[in-house]
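The chain below stands alone and is given as structure tokens, in the form predicted alone.
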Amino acid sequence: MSSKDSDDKFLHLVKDTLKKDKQALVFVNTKQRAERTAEIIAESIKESNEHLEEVSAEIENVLARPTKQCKRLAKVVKKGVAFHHSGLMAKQREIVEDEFKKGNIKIICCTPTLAYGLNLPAFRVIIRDLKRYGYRGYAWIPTLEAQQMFGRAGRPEYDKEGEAICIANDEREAEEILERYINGEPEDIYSKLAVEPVFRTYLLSLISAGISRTEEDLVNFFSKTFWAYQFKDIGRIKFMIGGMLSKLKEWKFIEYKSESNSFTIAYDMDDGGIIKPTPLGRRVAELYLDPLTAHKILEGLETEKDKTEFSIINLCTNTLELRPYLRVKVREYDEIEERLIDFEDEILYDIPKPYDEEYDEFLNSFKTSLLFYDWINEFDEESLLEKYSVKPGELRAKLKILDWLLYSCHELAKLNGRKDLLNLINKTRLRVKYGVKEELLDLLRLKGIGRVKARKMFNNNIKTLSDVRRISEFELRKILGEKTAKNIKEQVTAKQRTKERL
């Protein structure tokens, strides 16, 4: 079957869905394909309505400066079609989901992430791509994943029945699909406790919460888990627990206490010593941090190098929590290494050598740090999309994780007696939150003022709250509009009155 024939049959399925006055989810393998497929469908639909015009405008203006992606989504929504993936802003995904539930949007083209957790009124699921690129090249997706997609069709709350349709290019592929996904068995599920970062995080949490107070308690707890059932070797699990406890003690997150209240070292306590969290270890558990991440942050903060905003951002970026990193493409390798020379003195840990196995992953984390650094230097979403191929939704998701890591960094510094770093960490966190240079932070204390309006004010010589008090509301309206000008004038007046009363 030619590509055109495949497209024709696919569009016929979509039109048949619309003719039945039903809704469909179309699953594809990449974000770019989801967007392009939605555009192809929208081009084949002539009708639009007034309500969808309003929804389109709302979607386009979620960001102060709409990106090309915002405009693409807004355009297809006018025809009752949408795309949905992790690169969208959360608000845009929410609008698309709500309008689909209301029946206004009829077709959503999406990546497999929509197959998990959401309950939508899709009578029909059309799976256009059952292969994708991975570590083994272009390969079939897992049977379990395909069956998750099938399960989105005909949800009991919305329909009495549903249809899941896979598109094959020829008879041979149709037979393969039948064998793999209809008659095939789903893959086994494996416990995430087998992953080391999860294991050490749970281990510290159990100790911190007082659920397990001895090594024997920990072995008994883990022996009852699904992981132990799959692993089957309790002796090996005991050995792993002992090794990890030694690490947690070395990092000063736990300590051992004998029955006589005297503290001793870990390897003397096989006879029933009590394991206690240190204040530092308890806080790490409360922050839901991987103990290895906490250890690396603490080590970085203790280096003798001068600390900068980039230092703190890079320290928090070089963690498991922010993976997957942006990948350094072959054509930009030299450029990234040149940037590394500029920032080398600000990196708070040992940089791997170019011949080290971990060097490429380090460069990926460094590139991700550069993304954040550009963000706090007021590159907008469209510029970052062009420069790093990072969609607004992906950027916001990573910024949210970075904010959590920066908060954790502040808490660890405070507990470890590094009060000299708290102002720098707080300032970095604020700049990451708003995506601004330091000079705008004073103006951002005003409600309703974000990075765009703050920069507009600063460029018009309104640089502090005192400047806002001095300028007339009439002049402020010319810069920000009537409603915003009135709002911030009221705010600074209220702040001044409060200050005078005090």
The other form holds:
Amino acid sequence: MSSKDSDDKFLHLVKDTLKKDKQALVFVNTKQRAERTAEIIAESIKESNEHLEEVSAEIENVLARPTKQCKRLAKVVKKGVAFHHSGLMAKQREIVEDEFKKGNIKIICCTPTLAYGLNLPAFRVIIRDLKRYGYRGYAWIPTLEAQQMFGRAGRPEYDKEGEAICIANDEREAEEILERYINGEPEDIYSKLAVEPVFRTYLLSLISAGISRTEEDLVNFFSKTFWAYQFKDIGRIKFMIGGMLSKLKEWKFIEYKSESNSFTIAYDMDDGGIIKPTPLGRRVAELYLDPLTAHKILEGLETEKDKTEFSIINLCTNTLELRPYLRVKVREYDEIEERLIDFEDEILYDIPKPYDEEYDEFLNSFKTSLLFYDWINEFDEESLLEKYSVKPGELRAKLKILDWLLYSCHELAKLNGRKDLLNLINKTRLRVKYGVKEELLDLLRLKGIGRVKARKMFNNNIKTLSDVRRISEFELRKILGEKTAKNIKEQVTAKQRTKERL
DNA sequence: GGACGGTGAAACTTCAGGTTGCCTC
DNA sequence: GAAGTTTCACCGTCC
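Now that you have shown the form predicted alone, what about the form predicted together with the DNA?
And the full complex, kicking off with our chain again.
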């Protein structure tokens, strides 16, 4: 079958679903393809309706300035078709899901996002791509995942049955699919506890919550987990616990109270007895931070170097929590390295050498910091997305994680006696939250004012809240439109009144 | 002769996703 | 593996 043929057959399948007045989920292997496929389907549909037009408008205007992606989604939604992947804004995802549940959107083209978690059943599930690029190259997706997708077919409350359809490109592929996904067994599930960062975090939180007070307690606890059941080798688990404890101690997150204890420490013979969290360690556990991340942040803050907003952002970005980083593309390599020269002095940890194995990953994290840095310097969102080839939803997701890390950074600095840095960290956090230069922070205290409107006001010489108080609502309307002008005028007078009362 | 622009084929790149953590400045 | 993007040779046109 040629690809044109398979396109036609696929489109026929979709049309057939619509003719039956049913809904379908279409699974594909990339975000780009989800968008393209949705467009192809939408182009073949003529009719729209008033409700869909409204939904489309709502989707388009989720951001102050609609991005290309917003417009693309809004356009297909008019035809009752949508795409769905991690790059969408949360609000848009929510709308698409709701409208699908209500039956207004008939077809969703999506990446595997929709196979998990969310309960969005459809009469028909069409799996267009069963191969995907991953760490093993272009390969078959796991059986477990395909079956997860099949499971979306059939809505208990509406249909007696559901259909899951896989698309094969030829006879041989069809056989392979049958073998692999229909007759095949799903893969075994492995415990995630064995992964170092998870293990570290758990260990510290057990100690911090007072659940485990000795190394023996810890061994007992871990030996009852699914991990131990699978792993079987208790001796090795003991060894791993011992090793990790000495790291946590070295990082000053735990301490040993030397009391008599018959239990022998498997790893660190010098210490025995009760394990207690330090105040710092307890806070790390409360913040749900990976102890290694916390340690790296603390170490960075203690360096002699002068610290800037970039330093703080970069320090928080170079952590596990913000992975996966943006990837430095082949073409960008030189440019990113050049920018590294400009920022070298603001980086608070050792930069790997170009021949080091970690160098590429370091550059990726550096590029990710640059995205954040451009964001707080008010780069226009659309060009930022273009420049870093990142989608609006991904940018928001990353910013949210960075916000949490900056808060954590603030807490760690406070506990570690670095009051001198708190101002800088706080300011950085605010700038990241709103994506603005420092000069706009005052205006952003107003509700309904984001980076775009605040910049507009500032450029019109309204720079502070007292400027807002002074200017007439009439003048303000010219800049911000009627609704916003009225709204913020009310806010400043209300603020004034509470002040007077005090 | 040389600058410029259009064209298309070849070469090169890129490619899913992820729960909650905190506090409200 | 497939789709999108960039590069580059080639050709025609105009000054």
